[in-house]
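Listed next as C-alpha cells is one chain, alone, in the form predicted on its own.
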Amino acid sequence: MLEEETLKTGDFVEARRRLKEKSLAATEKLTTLAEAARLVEDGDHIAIGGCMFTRTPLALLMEILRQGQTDLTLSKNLMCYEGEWYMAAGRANTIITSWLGIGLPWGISRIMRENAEGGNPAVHYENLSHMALGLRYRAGAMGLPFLPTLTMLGSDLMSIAEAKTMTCPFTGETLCLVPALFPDVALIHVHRADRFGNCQVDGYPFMDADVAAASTRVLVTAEEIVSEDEIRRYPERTLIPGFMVDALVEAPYGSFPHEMHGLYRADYSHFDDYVDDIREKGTGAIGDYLDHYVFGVANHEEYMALFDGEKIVELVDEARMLVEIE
C-alpha cells in the first residue's frame, strides 16, 4: 500500500494528496501481468471494473491470487464469482458490493450466504444499493468526502452501509449521505489502449471511469495495444486517460470466460458447470476450481489453453454477429 495506511472512510484530504503525487507525464505504461500484479500489496482495497460477468479483469485477479496477496478488501458494483474465489482462498476479509453472484439464473453466492448466515467473523460484508455504491466511487473521483442521495432511505441497508443522514438545508427533507471510496488499486479490463495507457471501451462503460479516478493506482489489461493514431481517431471512446494508469498489460481474452462486447460472448455452459459443482460438493468445490484454473497453471496463456478452442471461436462469432446487427 505504498507507504501509507489504507485511507479511512471519507478521507478526501489524504486521497487528494496521493493523487496529486502521481506523475502526469506521458510515459509508456506497458509491462507484464506478473509485474502489474506486484503493485498490489497486502491489505489493499481493490476496486474491480466491469459489471457482473461483463469486462471483468479476470487475468489480473487470477495473477494476484497466484502471487498470494492477502488481507484484501474487494469492491465492485455487481460482483461476480471472483469475490467467491478470494473468500475461498482466504485472501479477502471485506466485500463491498450491491450483489455477489454470476446472475439470476445461477443464484447468489453460496459461500457468501453461508458466511453471512453462520456469522463468520473472518469476512465483513458491506451491502449497498447499486446507486449508493456508484455514488461512493463518484465522490472519490470528485475528491469529495461524501455525496447526498435519496437511495437506501427507509431500508435496512442504512444500518449495514457506512451511511449517515442529514436534513437538507434547502428543503428540510432527510437525505442519505454516502461516504467516498478511495481504493488503493483499481483493476480494469478494456478493449484497446495505446502504450501510454489511454484506454478505450466499446459498449457500456459501467462505473470504470469513476473507479479509476478514485483509486491511487490503476492497473489495466487490454485486449490489444494499438497506436496512438488509432486512439486519436475515436477520442470519444477513450474512457480512462493515460495519466491515470500505472501499469498496462496486453492480455487477449483477459476477461474470459466472461464477455467482451463485440469480441467474445460469455461461456454460459462454464458458469453452469461451476455452479453445479458447488451445489453437488459444497463450497469446497471453489477450491478445486482454483486449483485447476488458477493455481494449476503458471500464467494467462496456460489458463486459456484449458478451454476448447472451437468453443471460443463460436463465442467470438456470436459476439461479432451481435455487433453487426447493431
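Each form is matched to the other, and the largest set of C-alpha atoms that superpose within 1.5 Å is called the rigid core. Numbering follows the first chain given and starts at 1. Quick caveat: nothing in here was measured; it's all calculated off a predicted structure. Compared with the form predicted in complex with its partner chain:
Here residue 311 does not count as shifted, since its C-alpha moves by less than 2 Å between the two forms after the core is aligned.
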Second form
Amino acid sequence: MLEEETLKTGDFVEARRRLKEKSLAATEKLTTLAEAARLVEDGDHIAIGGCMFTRTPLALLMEILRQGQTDLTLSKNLMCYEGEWYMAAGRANTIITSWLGIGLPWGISRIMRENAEGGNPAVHYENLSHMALGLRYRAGAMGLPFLPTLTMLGSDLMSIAEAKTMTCPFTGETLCLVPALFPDVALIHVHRADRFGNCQVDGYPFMDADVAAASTRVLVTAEEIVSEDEIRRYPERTLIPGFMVDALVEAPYGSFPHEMHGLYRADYSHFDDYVDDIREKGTGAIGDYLDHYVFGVANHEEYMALFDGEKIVELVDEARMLVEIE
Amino acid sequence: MSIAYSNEELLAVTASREMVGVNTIFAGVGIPLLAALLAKQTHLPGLTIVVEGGSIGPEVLPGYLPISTNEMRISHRAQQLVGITDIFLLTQRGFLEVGFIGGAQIDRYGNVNTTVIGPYDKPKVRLPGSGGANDIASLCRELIIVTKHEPRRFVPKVDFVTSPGFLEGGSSRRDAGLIFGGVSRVITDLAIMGFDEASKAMQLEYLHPGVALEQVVENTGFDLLMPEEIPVTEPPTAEELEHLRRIDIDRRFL
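Now the other one: the form predicted in complex with its partner chain, given that the block above is the form predicted on its own.
Below is the whole assembly, all chains and molecules, this chain first.
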C-alpha cells in the first residue's frame, strides 16, 4: 500500500477511496499460504474472523508469525491465545477485543496480566463490549462513520473505549455511538470456497461477513475448494462474495486445534497443556510453544504432522455427531 | 433427609428456580448456562436459551457441555444460528426477558466488574474483560447475577463498572440512558439478594439452608438492607442434582 497512514477514526470517505485501489475482478484467487500472508504489511490492522476457539484462521496467523510482519494491531470479538502469541513474539502493539483468554476453566491470560499489571507500554489494549465491537465492524461494513446503540451506556467502558454519547434528535433519549472500524486486512477461515473466492460456512456466521466487508484486503483459507456449481447450488449459504476476496488458500484443518462446525471439535486437552506449561514455566512457555508449533515447522502440512492422528479422529467423530439430527 | 452438594451445585439449582415463567433467556457460560439448562429440563420445558455465539434454542447432549458460548457443542439442535452482532441486536430490540451472568466483583448497586482489580492504568489484577456481559446487563429486560459470596467480591463500589447494575442507585441507570432492565437478583452460595425499589441498594431476601445471617454479613463488604423476615431456601433435590450432574459430567464448572 502507498500512503500507509492510519485512518482517522470512522473515516468512511477515506475507507471507500481505498477500496478503489482493490481489484474487484472475478478472477481466480487461489494462491499459497505464504503468498497470501505476504499481503499483510508492517503496521497493519488485522481483523481476525471466527470467535474464541471456533473457526479461527490459525494457519494464516501462524504463517504471518513466520514471515515476521510487525507493529500490528489485532482485533477480534473474543480473543483466544493467538493474541498471546502476537504479544509474546513482539509483533502486536495494539489489541482490540472485548475479552482475552481461552475460556473460563483455563483462567486469566498470564501475559495480558503481566503486560497490564506491569504497565508494559509496548502493548495497548482497547476494551469494549462484544456488541460494541460487532457494531464497529458493522458500521465499517455499511460504509458509515458510526452506529448508535443502547449498550455500554453508564459503564466505565465508555471512558476507555472509543465511544461517545449523543442525544437522539428524534426521541431525546441518550444514545451511545461507536465509530466504524476499517481494518487493513481481514483473515477468515471457511468451510468451502470456489476458486473465485465465494465463501460458505456451516454453523455460526459470527461477525465474519462484516469483518470482510469492512476491511480493505480479505485473505481467506478454506477447508475445501469446491466447484462453482456447488456454491451456486446453495447461494444463500454464501457468506462472503468472491469480489471481496484478495487471496484464497486451500487449508484443510486450517483452524486446528480450534474447531470447525461439523468437521472437527476443538482439542481442549491441547489448551490444557498450553496453559499448564505457562503456569509452570511462566510466559516464556509461549515462546517455547511458538518455537515448536510455528517457527519449528516450514508450513501448515508440517504443523499438522505434529498432532496425533488418533486424537484427530476422535475430534472429527464428535464434530460429526454434534451436527447429526436423528 | 438432605443430600450432599457443592456450592456450585447449590448456585446452579437456586438460579434455575429463580426462572419462573421465563420464556427467553440470554445465558453466559459456566453456572448461568448450567442453571438455564437445568431449568429447561425441570420446570421450564418451553424455555428458549440464547447464547452469545449466535445460537438460539440449542440443546446440550449429556456429557458434551460447552466451555465457551461460541462452539459447536452449544449449537447442537439449535433452531437458528445468527451472527453475534445480530443476537445482541435482538436483545437490544427487547426480545430477551432474562440475562444471566457471573461476575468477579459486585457492589451494592449490582454493578459488576470483570475488567480490573485496582486502577485501570496500573491494575493489581487484570481480568479478561466484558465479553458480552455488558451487553446482556444493558439490554435484557432483567438481569440475574450468580457469584460466590466472598468479601473480596462483594465490595461497596466496584473498581470498574464493566456491566451496569443500578450504577449509583436511584434513577442513575435510567439517567445514563439505560431505559430498560436492571438487576433483579444476585444469587450466591450463601443467599439470594434483591434490590430496594427506590434506592436500588442491595437487600438480603433469602438465606440458604444452614447459613447463618452473620456469615452473610461477614462475607459482604458493605451493609445489606435487611428486611424483617428472611426466609430460607429449599435445598437442592435429588432430581435436580441428578439432572445437573448429567449435564456437567466432566465437572468443568460444578
